[in-house]
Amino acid sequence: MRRTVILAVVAALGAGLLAGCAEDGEETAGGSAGDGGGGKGRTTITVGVFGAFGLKEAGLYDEYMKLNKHIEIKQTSIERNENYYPQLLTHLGTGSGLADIQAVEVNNIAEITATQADKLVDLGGTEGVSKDAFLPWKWAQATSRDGKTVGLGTDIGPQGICYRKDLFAKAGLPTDREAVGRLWAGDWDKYLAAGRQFKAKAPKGTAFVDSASGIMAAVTGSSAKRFYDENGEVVYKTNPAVKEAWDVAAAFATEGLTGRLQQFTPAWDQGYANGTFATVSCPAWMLGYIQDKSGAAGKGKWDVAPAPKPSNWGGSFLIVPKAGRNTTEAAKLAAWLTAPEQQAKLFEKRGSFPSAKAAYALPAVSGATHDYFGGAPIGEIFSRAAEGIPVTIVGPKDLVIAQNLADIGMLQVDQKGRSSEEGWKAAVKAIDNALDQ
């Protein structure tokens, strides 16, 4: 029997990509109480995040201390990652002014597992943790070249294709999802012919995409090598998977094929209130957004396909620091959430997808779907998705490189009608001076 996932607003931002709305927001990252710290006997664990991570919301901490009577977990939470992480590093360089548990973003975790794995404890080994359970690739992430693994993931960010059905008919194209999915089944390019078929007939003004540099995101996130390659050295500038991302997106936004618009601002959120454009690349932890944005009005309008290739949008790891007072309650504590049944349970209350892939055929996930999008088999969708991402190098600086290519060069382009070539010389220009290259 499958069961409908309700996606909680706050859970849209994800447990791994975008940080806000921090229910604890004022409250800053702190040490650790110690044994006994909780008072009447009972050990105080501190967990670090940022934003709504979702664990705390979703009740897992609670259920823990039921389980661990001697055991108290205190949650600190500063909003943005781009404010938690540089106190993250500065507390691992100095070793004080650490929770017992700290939580990681995906474009974070290449630099922590590079530079500040000796800071922390091997998780690989703890009791209760296989790696078999999890994700090859998410593994991988924050296992060091030594072997060590530093951090557990929580959730990713597999990707499908959401597209409005109502506009999809007017424009003469196939509303099934099944039917959707081989229009572009396999090529980023029969995507973009999707969107040619669409703006021949499409609906006075609505467009194909929301954004180029959606689509740039997508389909680099659906290649093994991106910015780094495998010796850590920046090769952006000439990986042909990189070239492919911007070529397909600039074609998005020359031919006409996108809302111009740029994500998480509030005009992109009108587009989904005004239905404006047809399709949006959405991992998991997007329905709940796009079901927030578009409204009553949008209910059954909206679906959801396979995109054209497995791909994958953020996700976070928790890692335990050696500065710690509690190391060996931390890690059983970051094991227990991690583990397959307590990632179910966070994907069924908040739509963090699990990276744990023994959770897939739990029925939480198995039978998940989602009445909003049309009653369409998310649980089965995202869970192939998932297995089907390659294994991609991550690089210390990727979060830089990504925001730069968005919202510097693709951005250009698609809003100020700069060429390919202008907006690709922009990026390149601020990459450069970020990296300080």
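Positions refer to the first chain, counted from 1. Owing to the predicted nature of the structure, the values given are computational and were not obtained by experimental measurement. What changes on going to the form predicted in complex with its partner chain:
- Summary of the rigid-body analysis between the two forms: the C-alpha atoms of Asp303 and Thr149 are best fitted by different parts' superpositions.
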Second form
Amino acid sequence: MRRTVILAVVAALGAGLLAGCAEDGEETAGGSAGDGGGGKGRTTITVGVFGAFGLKEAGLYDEYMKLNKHIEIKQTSIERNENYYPQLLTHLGTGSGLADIQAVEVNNIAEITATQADKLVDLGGTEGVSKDAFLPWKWAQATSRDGKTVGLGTDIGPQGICYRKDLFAKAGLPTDREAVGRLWAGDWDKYLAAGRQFKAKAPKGTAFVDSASGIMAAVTGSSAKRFYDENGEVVYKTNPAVKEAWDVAAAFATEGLTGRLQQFTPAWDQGYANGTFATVSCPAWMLGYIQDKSGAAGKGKWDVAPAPKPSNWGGSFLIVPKAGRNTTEAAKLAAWLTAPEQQAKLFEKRGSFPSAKAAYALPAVSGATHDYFGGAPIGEIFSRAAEGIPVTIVGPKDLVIAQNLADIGMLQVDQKGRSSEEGWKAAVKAIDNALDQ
Amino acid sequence: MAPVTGTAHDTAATAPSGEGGAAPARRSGARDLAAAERRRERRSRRYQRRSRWYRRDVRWSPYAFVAPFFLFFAAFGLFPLLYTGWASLHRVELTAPTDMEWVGLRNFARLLEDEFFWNALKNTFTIGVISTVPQLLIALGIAHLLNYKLRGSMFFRVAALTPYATSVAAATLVFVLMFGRDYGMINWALGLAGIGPVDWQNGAWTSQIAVSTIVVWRWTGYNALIYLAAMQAVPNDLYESAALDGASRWQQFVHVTIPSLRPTILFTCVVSTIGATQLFGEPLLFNGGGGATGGADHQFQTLGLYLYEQGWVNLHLGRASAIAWTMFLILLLIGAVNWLLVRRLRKSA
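The form predicted in complex with its partner chain is what I need now, so please give it after the form predicted on its own.
First the chain shown before, then all remaining chains and molecules of the complex.
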């Protein structure tokens, strides 16, 4: 009796294990055979994304399936891009396990375009794709040297400054978003000056900004040349724009204007919940995050004003690997998902700001306001920011450079009380080690 | 088996007699003999065949039974090990994993001058010591307590094992919150005692203590149960005679329990050392949003984390493979030292 039970358990576990493997294999292999998958002759298209990408959440898949009865869309998601991206590279390298459409974050797009272009479908000529609909720099970022456009832009991250009206009022700063915008219009140093003003009368236990590295990201995002130059050389060490960003951010840290937090950590979330910092540079996609983390307690307290200079942080692309099973249908879907109308819907539902400039004129974008942020006209604020964003030069190791500047160098200055020079040296050493093959 | 032989036997018997009907009568006796002979031969051949089968069965079946493990080991253990060794001699990037350029031992040579590697090695060692030593000592104590006749002993045993059954991710997330600088429970408790808030994550020692705490919390119960099992195998008369000689509880523990547990203690030391060398999940997740850096100053970046950072963040597969092999060699070294120790101990005992 006992043996039978044990055997049954072993068999069940074994079967489960095998089924698990098989299921996984099918999932990653796309499960996209034209004849199989959806059944009834329907074609299954798989989409691989990271995080809560928003396409599914905004109901775009459902809408497309309604319009195209023969298509079934399935999505797989990996929570963090740092896990998603290496896996995507591995799959591209082996030519298996790929979804028909894959998302790529802007910090990785240069590497994908430079090293993987021959494995990707050229989407530039796909029916329904119009180069003129996109912001020129967004289009250029996913176009290889020989002119193949391997990625279509989804969203971008034009930035504003999100601020707490209640804390501003207590510190004697204006609370009206026009007046707040005027405080620092055109110059990041004015933002620093506003911080000093805030600190002089700051409510107990509050800081002007969340973190120094958030400011560094915002300032670097406002210049065309960041870590690479036009020839693809790494120039961050000597680039005055990076130096300026570093110095401004380090000034915030050394003058004690930051909450000494690290972004996207539990402590940062707690800072939102407890209202311990007054401002944060917020790309359009961060508004939803702030709303989530500040919760009901923060309702009516947040507002958003234009940033000192137009600046971009984040955004994504869709690519179609040649190894996918339904490249034609996948390209069609990618074209549809990134068309201005759909990007406008994504903005309306999820706050991801369109990279298709043709969408800015659509009422869903131009007239958009945000209730949680005091009814701020976010469509107008972010469109204006988006149009002023310079054509950023992206490079293959942007992510590694940005991460080490923020999570090693600036974090040492902000949280460990190191001097600006020490922090910079530590960051450079880590980046040199990381870039050396 | 029986019915099959039966039928075979019947056909074997009838065939010759059917043939015999047409044959001259006087030779029938000899023919019967010959047929019987043949039958016996066949039977013995069958027996031989069967016993050959049996011998083969006995000889080879065990291999067949253990084969699945070795097949899996070859596919998921040995092959990756060898391939990693091969890759460590090349410059390989994750962007083009098949594009390998021979560099010889360069990846290993550069580790000697790589301060991040030495830092990681040092961190792995210190975290290993401050997590393994208290963990095994506490486990021994808990096992000793559980070895007494307790009411609800089963409950305590299960409770000791629950941290082990908790996922690293869930446990670490809770510990990150507890060790938080601004709103952490530990700083709150320290605050009650009048000790100022500690920035656990940013200090070298504080962060390593925090990471070790997670390890200790997760593995102590597991080791306690191993010790408990060993303790229950210690013959009771040893304790009785010790008690007769007037040994106190503590003396019994030191002079009877510990010596009897010596092989078990060695085993847990080896397993914990291997675990400590490969420490990865706890320091990775303790870093919150920072990924594999192990803190702003790499203050809790272990070898496992550094390997991960090189391979999966910086995308240098060759360099990562060299770190992996170095870790393997370090483990072999630890194994050798341990073996020598055991031999010395046995001789002295």
